[in-house]
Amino acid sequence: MTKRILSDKQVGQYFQDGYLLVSGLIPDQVSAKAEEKMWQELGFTPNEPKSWEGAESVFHSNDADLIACYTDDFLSATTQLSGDEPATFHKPSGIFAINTYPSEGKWDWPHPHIDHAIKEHGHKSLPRPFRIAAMTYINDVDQHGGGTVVWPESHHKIRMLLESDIEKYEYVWKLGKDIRTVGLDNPVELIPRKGDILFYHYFCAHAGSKNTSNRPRFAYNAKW
């Protein structure tokens, strides 16, 4: 049986909106250590912006302090939202970071996308391309500081688009091309704190955003 970490209200919110930002699943000392280790692994100095100029956004690591954010409570919440058997979920063996670094210019709303919509990868829309995804933030994010943007209830609209022509939208990349035809509106810029986790549905429209703050945004993504 899945351990019930999240309240019925939280689970209901996830199914209504297609995403859920959760706090308290990672102990403060674990997320703080993960942020410290991220700086070390990247070879950057927190108070020296020049040290991270030109840094790549994507970063892979098998460091234990970074993986430690995938706590038992984290995995329990993941299984609770997915509705699948806990035995089919495992702690990742590494992290896939998608960091966002400060840049000049005006912040603006980004364009939405759904994951696994790359033509060359050949992911099919049915059965579902993955069960659930999670973004783990290991430092505080300022407004317009690179937080994830989500489109509430977009997963319902995108699912309806798929069902309108299952043959046409056999592949996720074809579905992804047409998601803006379903009337996506009212995007929300999330402003997570260190240790927060964003769970999102496989058809939730979302996007990274420009970081106009004075510090990097560290986060990593996992899918099951």
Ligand SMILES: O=C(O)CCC(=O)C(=O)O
Given for the second form:
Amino acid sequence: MTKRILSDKQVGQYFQDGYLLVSGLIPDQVSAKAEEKMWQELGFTPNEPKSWEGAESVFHSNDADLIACYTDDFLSATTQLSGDEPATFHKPSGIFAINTYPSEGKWDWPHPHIDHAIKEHGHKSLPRPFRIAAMTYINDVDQHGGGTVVWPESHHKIRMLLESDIEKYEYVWKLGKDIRTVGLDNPVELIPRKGDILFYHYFCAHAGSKNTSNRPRFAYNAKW
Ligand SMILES: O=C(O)CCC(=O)C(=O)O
Ligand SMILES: [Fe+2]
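Complement to the form predicted on its own: the form predicted together with this ligand:
Complete assembly follows, chain above in first position.
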């Protein structure tokens, strides 16, 4: 049995919008330790912008304090939203961070994409490219500070696009190329707090956004 960690309202919201931002699945001390460890592992110093100049966005680590954010409650919520068998969900053995560093210039709405849409990777649209994805934020994000942007209900529209021509859209990269034709509107810029998790559906249109704040945004991505 899956432990019911999320309310019916939260699960309903996920099905309606194609994403859900959840707080409270990672104890504060665990996310705080993860943030501290991220700084250490990267070798950067908070409040010293020079220390992260030219930093790469992507960062992998198998550090136990970083992995600790994947709590039992986190996994239970992942399982609950996907509707799949709990035994088929495993805790990631490492973290894959997508960190966003402060950059000059004006904030603007980013272009949407769906994941697993790289042609060379050859992911198929059916039955689905993956089950569910999660972004885990390990520090507070200000407005225009690199919060993920999501397009509510885009997963329904993209599903309809796929069903309009299943042969044409056999591969996710083909579907990804045409998502702008489905009338994606009203994007939402998320403003997550430390320890928040964004769960998103495999056809949820989303994007990273420019960080115009004065501190890096640290977040992990995982897919099941
Ligand atoms: O950085 C983000 O907020 C989103 C990243 C993303 O969409 C991706 O890496 O596929
Ligand atoms: Fe993405």
